[in-house]
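Single chain ahead, written as C-alpha cells, the form predicted alone.
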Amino acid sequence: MAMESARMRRVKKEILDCRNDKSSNISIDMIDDNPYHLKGTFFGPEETAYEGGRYDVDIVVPESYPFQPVKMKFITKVYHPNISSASGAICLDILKDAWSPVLTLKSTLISLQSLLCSPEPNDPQDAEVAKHYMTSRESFNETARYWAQIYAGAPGKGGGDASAAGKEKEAAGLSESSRAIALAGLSEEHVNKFVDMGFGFSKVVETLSRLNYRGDNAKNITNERVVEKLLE
C-alpha cells in the first residue's frame, strides 16, 4: 500500500509540474479520472515532416513506477520507422531496458518528441517504414507529412485549415484509391501500371508497399519481380 501511495504522490506531482511548465508545450491529462491511465500531448518538432501536428500518447503507469518504465503508445497515427503504423507501439530504449527512476513522464514525452527528429531505422518498430526511410528519404518525408496532415492536423504546404474538419474536407477531395496510395507512400503511376495488368488494387498496394516500390528504389525492382510477388 505504501508503494501505491508513493506512486500516487509521484504521478500527481508530475502532472502538476507539467501543467505549471508553460515552456515545454507538453500536456498530461488523466483518462476517466484515473491517475495511472494518462494522455500525453505534444506538437511535432519544427523543420521535420511532423511539424505543426498534434500528437497524443496513451500512458499507463505500472504499479512499481518509477522503478519500472511507463507503457506508452501513440494514439495519433504516425509514419515513422520506430512507431508501428498499425498499433502506435514505440521502439525506444528508455521504455525498455534503458529506463531509469530519474526519468519522468514529461522527460519521456520529450524523448518521444526527439525521436520524431531522429529516427533509428536500424532498430525499427515498423520494418516497411524503415525501408522507405533508408532507401528514399524524399518520398518518406512526403508520406510522413501527409500522415501528419491527415491524422495530426498539421497544415499543408501552403498553410490552410489545420482543423480536423478541414482535414476531413481535404481528404474527401481525394478518391478513396488516391488516399490509400498516398497513405502507403506510393505513386499512382506505379500502382495503376500493375492494376492495368489486371491485378486487384488492394493486392497491388499491399505488394508494392512490402517491396518498398517507392521513389528511386522502384528503379531497382523489376516488373517481373513485382508480378511474381503479385501472383503468390
Contents of the next structure:
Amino acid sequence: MAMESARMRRVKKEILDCRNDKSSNISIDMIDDNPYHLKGTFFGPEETAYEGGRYDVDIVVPESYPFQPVKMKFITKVYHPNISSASGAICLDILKDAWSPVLTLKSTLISLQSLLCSPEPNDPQDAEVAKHYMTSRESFNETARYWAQIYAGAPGKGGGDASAAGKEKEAAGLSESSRAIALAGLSEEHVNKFVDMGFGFSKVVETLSRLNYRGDNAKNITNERVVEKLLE
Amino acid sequence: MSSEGSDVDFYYDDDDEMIVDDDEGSAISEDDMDGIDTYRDDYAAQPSSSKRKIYEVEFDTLPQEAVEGLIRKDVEYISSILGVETDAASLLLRHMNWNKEKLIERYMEDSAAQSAKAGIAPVEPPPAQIPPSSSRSSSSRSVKTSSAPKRVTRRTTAESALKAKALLTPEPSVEPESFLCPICCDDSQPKTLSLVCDHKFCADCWVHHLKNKIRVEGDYSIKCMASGCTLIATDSFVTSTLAEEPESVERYKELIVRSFVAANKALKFCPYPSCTYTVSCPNAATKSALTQMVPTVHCATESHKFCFGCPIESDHRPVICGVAKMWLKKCEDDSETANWIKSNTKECSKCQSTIEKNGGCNHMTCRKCKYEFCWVCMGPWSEHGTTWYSCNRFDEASGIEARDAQARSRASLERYLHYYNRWANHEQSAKLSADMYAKTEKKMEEMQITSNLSWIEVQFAKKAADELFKCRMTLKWTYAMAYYLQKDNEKEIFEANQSDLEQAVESLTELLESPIEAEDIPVLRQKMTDKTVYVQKRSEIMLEDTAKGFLENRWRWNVNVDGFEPATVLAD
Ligand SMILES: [Zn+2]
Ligand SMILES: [Zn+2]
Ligand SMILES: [Zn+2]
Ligand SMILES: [Zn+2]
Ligand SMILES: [Zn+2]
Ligand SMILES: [Zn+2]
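Previous: the form predicted alone; requested now: the form predicted together with its partner chain:
Time for the whole complex; same chain goes first.
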C-alpha cells in the first residue's frame, strides 16, 4: 500500500513539476486519465536532422516505479540507429540496467532528446538504419530529415514555409513511389535502374535497403550482387 | 577449502540435527526400523555402501552456512592482508570474482583504482584538484588499517573516519530540517540512509530499492540510488537496512553464495529447484579428470543426484561426460530419421496385427497368433532367452561388406539406428517399469490387507523395480558408449558385460510383470530377491570394469574425443 501511494505521489509531482517548468519545452500528459500511461512530447534538437520535429513518446509507469525503469517508446516515427524504424522501441542504457530511481520522466525524456543528437550506432536498435548511418552519413541525414518532415512535422529543406499547408503541398508534389524511395533513404536513379530490368518496385526498394545501397556504399555493391539478391 | 576441520564440523553438526528431525517427523516405529534392517540383509551380497566403489567419486555436501563460512574465511584473510574492513574486503573479492591472488596483486599495484572499481570508494577527481596537505596525508596513513584507504583522503581524518564508520553501518541519521526524499517525494520520512558517498534517501526507499534488486533482478551488487554513483551497498548496509525483511536477506546471502560457488571449480550448487546445498568435488574439478571418471554426486538430499561434470543427465554412468554429450548431439541431429523407433506400436512379424508395448519387458507375445518375439529386433524370442542373447550386438560385417558409398551411408545409418534403438528402448522401458511397478505396488498393498503378510514382506518388489530403473539407465548409456568404441577386444568384453546385464534385467522385468497371487508370494519373494541380487552383481561388474577401463586408459574410440589420443580406426 505504502509503495502504491509513493508511486502515485511521485508521478503526480513529476507531472506537475513538468507543467510548471516552461523552460524545458517538454510536456507530459495523461492518456485516458491514467496517471501510469502517459504521453511525453519534446522537440527535435537544434542543428540535427530532427530539428523542428515534434516527437511523441508513449510512457508506461511500471508498478514498482521508481525502483524499476519506466517503459518508453516513440509514437512518432523516427529514423535513428537506436530507435526501431518500425516499432519505435528505444535502445538506451538508462531504460535498462543504468536506470536509477532518482531519474525522472522529464530527465529521461531529456536523455531521449540528447540521444537524437548523438546516436550510438555500435549498440543499435535498428541494424539497417545503423548501417546507413555508418556508411553514408550525408544520405542518412537526408533520410532522417525527410522522416522528420513527413512524420514529425518539421519544416521543409528550404526553411521558410513551415506551415502545415506548405508541408502538405510539398508532400503532395511527390508521387507515391518517390515518397517510398525517399523514406527508404534510396535514390530514384538506383531504384529505377533495377525496376527497368523488370523487377517489382517494392521488391527493389526492400532489397536495396537491406543491402544499404546508398551514397558511396552503392559503389561497393555490384549489380550482379543486387540481381542475385533480387532473385532470391 | 584449505582447512578442512571446520567444514567437517559444520557438516556433521548439520547431519546430527537432520537425524533428530527425522525421528520426530517420521511415523516409522522402532519395530519397523528392525524390519528394514532384516530386509536389507536379503541383499547382503552387496558390499557395504560405506566403502567407496571404483565408479564412485569422493565428494562432500555443504549446507549454505558452510559455504558462507568459506566466504567469511576468505573475506577475513583479505581484510587482514590488505588492511581493509571486512565489508570492503567482501566487495573487493566480489569484484575480482573471488580470486584472492589476483585481488592482492592488483590491489598492491593500485589500491585506489581497485577500490573505485569495486564500488567501495567514490571515483576520485583527478589528483591535481586535491590541494596538498601534509597533515592529511600523514594521518590518513594511520587509519588505513581500519577502512578503505582512498575514501579517507578526501576529508580530514578524524572527521572522515568517524563519518565513514557511521555511513558504513547505516545508523539512521535524523535530519535536523525536514528532508524531502527525491525518490518518494515524501518529506515526512523520519529516517534517512546513505552509503559513504553521502547520497541521502529515506530508509523506506532504500528498503524498496534493495528488495527490488535482490528479489526481482537477482542482483547482489547493488549500486547507490543516485544517478551515476558507482558505490555498492556493503553487506552490513544491506543486512541492517533489510532487518525487517529476513526473506530478502536470505536471498541476498544465497546470491552471494551462488556467485562464490560459480567462481570455484571444485564447487557446484545443487541444480534442484529451491535447494541451497553445495557439493564439493575437487577430484572432478579439471577437464582432464572428466576423461577418467563420471562424477555422479548428490547433495544432502540423496534423491538430488546430478553430474558434477555436465548438465546432461543426473547419472550417465558408465560413459564419460564428453562422449555422452557427443552422443546426444548426434541423436538431436538425426532425430527425424530415428523418430519412428520411439513409436510405441509395432506390427507382429508373423500376423501383422498391431502390438502395443505396455510394459518394460522386451519379451513380447502376440495376442492374436501367440508368436513370441523380441521387441527390439523383432526376432523370435527363442533365440534370445535360452541361447546367446545377441540382441545387443550390431553385426559390423555388414558395414565392411558395403561396397559403394551409398551402401556405406546406409550401413552407417543402420549402425547408428542399431545403437539408438537400444538406447531409446532402455529409456522407455525404464519409464514403463516405473508405471508397471506402481500397479504391482497397489496389488501388493491389497494383498497385505487380505493376507497375513507384513508391510516389509511385500517390499521386495519395490527393491526390484528400483534396481531395474537404475540398471536400465546404465544400459541406456552403455549403448551410447558402445557406438563410439573402436572395435577391438576391449569392446568385446564391454559388450559381453552389457549383454549379461541386459539378460539379467530382462529376466527380472519379466518376473516383476508376471501375475501375482497371494499364496505364491513367499516363493516369488525368494525368486525376485535372488534375481535382484544377480542384477546388482551384473551392474556392479559393468560399472566397475568400465570405470577401471577409463583409469587404465583402455578404451579406444572410433572418433576423436577431447582428452584422448586421436582415433586410429574411424567409424564409417
Ligand atoms: Zn523516499
Ligand atoms: Zn551515492
Ligand atoms: Zn539438493
Ligand atoms: Zn556428466
Ligand atoms: Zn501375431
Ligand atoms: Zn532382440
